[in-house]
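There is one chain below, alone, in structure tokens, taken in the form predicted alone.
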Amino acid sequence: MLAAMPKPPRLLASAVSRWGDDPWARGSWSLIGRHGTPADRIALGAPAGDRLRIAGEATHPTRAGMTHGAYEQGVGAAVWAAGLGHRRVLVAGAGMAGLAAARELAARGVRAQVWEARDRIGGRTAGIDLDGFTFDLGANWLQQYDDNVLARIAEELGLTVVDTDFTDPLVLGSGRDGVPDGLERALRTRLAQAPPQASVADVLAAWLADPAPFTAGAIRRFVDAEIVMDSGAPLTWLSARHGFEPGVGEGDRWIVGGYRLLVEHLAAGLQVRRARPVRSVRVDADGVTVNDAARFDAVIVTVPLPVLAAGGIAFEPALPAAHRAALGRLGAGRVEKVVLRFDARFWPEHPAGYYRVHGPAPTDVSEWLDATAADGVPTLVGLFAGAWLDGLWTGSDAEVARRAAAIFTEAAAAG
């Protein structure tokens, strides 16, 4: 008698973010370029005069990247404006950044008036409600967890966390040989060393023409895993020297139920105005007009930086030549996130609750955590960057889903 064969996974549910095609974010995260250094973030969270300032995770010297970089710059930006006696305050941006500054300004005594883009608040944090439960699409975890304010915030609140081992993820399909010894140490000693000026992808080619005593394999699905899916930026313009930035694997831990619970609390008793875009911000000697019509003491702009750079604010007069220069060194990258809900476990279980699958092509790569445990059905949150972006991201968020699962599913189906 024949064995039943098994049945497929069936998707029940699914999820997918378009942050490369936001117009309110116009990418994932800031990311520093070949021709940029530290100092350009620094530079640009610098006050441009005593009644703008730009805040959020791109400003943080060490931070970036990170929310609670961003809350801390949010922070920053708000004892500034009160410090020098501004009584009305407006902040551009709900995210955590533009968040921040605002409880900071209300505490302090200050009319803060926060002006979102958007039709909702949270930023690049963005909770979904997917089969009955809350899921991230953007911002996902409480990175450096022992040093982050809002990971003592969160346990204020009681909310449930929950670990991420980011060093001991499972591979499946290609490339389950392993990381050699010495690679990373290997890897981040000839990032050090480049140029000034020098690309990843200048030290990656130079490496590959002489791979020994590692395989060029071996190194292209590290650097794919540790710097393409870390960045989502293209190798030739992220900075060799600058662009591989901490904070991933630091005690990482997601919450239950997502950001949202986060956000909502720090959003609670605030002036927030939706769907209402800064466009304009002109400052003079008696204080700041915005959108032609409404005026301020001072204005605290937390919008992400690729928004800036394009020009989605015009500042009058012009931002100062270093805040200029600044936003043409810095950019921002594109990982894109997939939630799949499906009726049956279909992978093997791994401590770590993580997974990688690299694609056939070099930057093809994907990261998944298994968030089974949140709510009990088997549910998978996917990260791309990289060439698959190309292919994968087109048509209706459930094409891009059944595209995405079937990857996974492949690739767990080859152990």
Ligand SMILES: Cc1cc2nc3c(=O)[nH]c(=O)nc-3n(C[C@H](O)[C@H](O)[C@H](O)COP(=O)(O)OP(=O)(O)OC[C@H]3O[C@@H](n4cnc5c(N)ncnc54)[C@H](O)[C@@H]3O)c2cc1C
Contents of the next structure:
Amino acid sequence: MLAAMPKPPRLLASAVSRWGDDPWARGSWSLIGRHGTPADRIALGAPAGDRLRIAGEATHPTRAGMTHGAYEQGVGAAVWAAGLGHRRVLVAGAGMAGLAAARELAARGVRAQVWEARDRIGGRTAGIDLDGFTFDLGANWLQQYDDNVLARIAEELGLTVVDTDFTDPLVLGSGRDGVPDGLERALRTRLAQAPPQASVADVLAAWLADPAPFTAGAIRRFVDAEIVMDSGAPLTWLSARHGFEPGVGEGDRWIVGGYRLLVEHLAAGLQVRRARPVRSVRVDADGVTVNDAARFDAVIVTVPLPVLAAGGIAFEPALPAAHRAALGRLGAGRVEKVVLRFDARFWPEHPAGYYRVHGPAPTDVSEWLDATAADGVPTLVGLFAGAWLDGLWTGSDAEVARRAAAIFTEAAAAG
Ligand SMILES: Cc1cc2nc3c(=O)[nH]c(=O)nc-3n(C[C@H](O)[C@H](O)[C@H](O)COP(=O)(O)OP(=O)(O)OC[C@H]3O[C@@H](n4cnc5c(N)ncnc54)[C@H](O)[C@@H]3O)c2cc1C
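Having gone through the form predicted alone, I am curious about the other one (the form predicted together with the named molecule); can you provide its structure?
Next comes the full complex, and the chain you just saw is listed first.
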């Protein structure tokens, strides 16, 4: 009798992010380029006069690129505007920073209006509904959980959160050898001791020329896992000294049901106009004119850094020189997500519920969250970074999802 062939896994449903192409994001999160330092984040978030302030994740000196950093910056900008006695304030953008700013303004008795370019709120937190269950295509985790203002709000709301240990993923397919002792310390030392304007690629090139006692392969894989995955940026651009910022791996918990649960709570009662992009901000002695039409006392701008850098909002007068310089030295990388729901769970169990798959070329890396336990359907949430995005993220969402599924399936089959 013939042995029954194992059935190949069947993809039931999928969703794909497009942060790199999204005109209202133009990337995933802000980063410090080789010519920049954390002082650029502070410069960008400093008031531009008495009536204009940029907030948002990119302005946080120590919690950039994260939702709670964005939230804190929104609150800070609102306290500033209210403290100056402004009574009518426009907030550009309804992401974490914008919603936080508007809530804080309202709490202080200031009339706040939020103008949001998209027809949805939440910004780079974005839920996708698959068969009645919401998965996050943007932010997933509450990072630095013990010291995270949004985690406290999630607790007040009674949301269910699940721990993820990023430090112990199961590596599938090639590149499975563990991280040699001392490699992480050696990387951190080399980055910290790099010349001020060196890029990560500069440091890596020097190291790979003389990798002992490590192997070149182990160094590359570690850099891909730690830096490429956490930034999605070209290593030739990313600052060696400042490109590896805190956040991931400091206690991370994801929200079952998605960030939407937090966003909806934060937006309750606020005046948010959707599909209303801010195109121009003109500041004069008496107030601010937005889009040549509406007048406010002050404006808090929370749109993503690359949108500002690309001239998405015309400022008159131009932003101060320090702000413009900061915009030139900061940037954003590209990390994309895919959610895959299968008819059966074909991958090995791992206590961390977290997997890594390296791609064929340097910088090709993906990480995978097993979300099956949350609603009982075998589901993976994959994050992709590196040069292979150019080839993988083309064509329809279904094509991208099929390619991503094939990568994971082959790696899982290889063990
Ligand atoms: C794939 C991915 C995974 C991530 N994972 C995590 C994670 O696990 N944990 C974490 O803490 N963070 C994570 N982040 C980062 C996190 O999502 C962001 O740091 C945070 O949401 C940024 O909030 P923000 O308010 O600064 O900006 P945004 O959320 O981008 O909000 C800005 C808003 O401005 C709007 N806008 C843009 N242009 C205009 C305009 N001209 N006029 C009006 N509105 C405009 C946008 O539509 C958007 O709604 C992730 C991001 C991505 C992309």
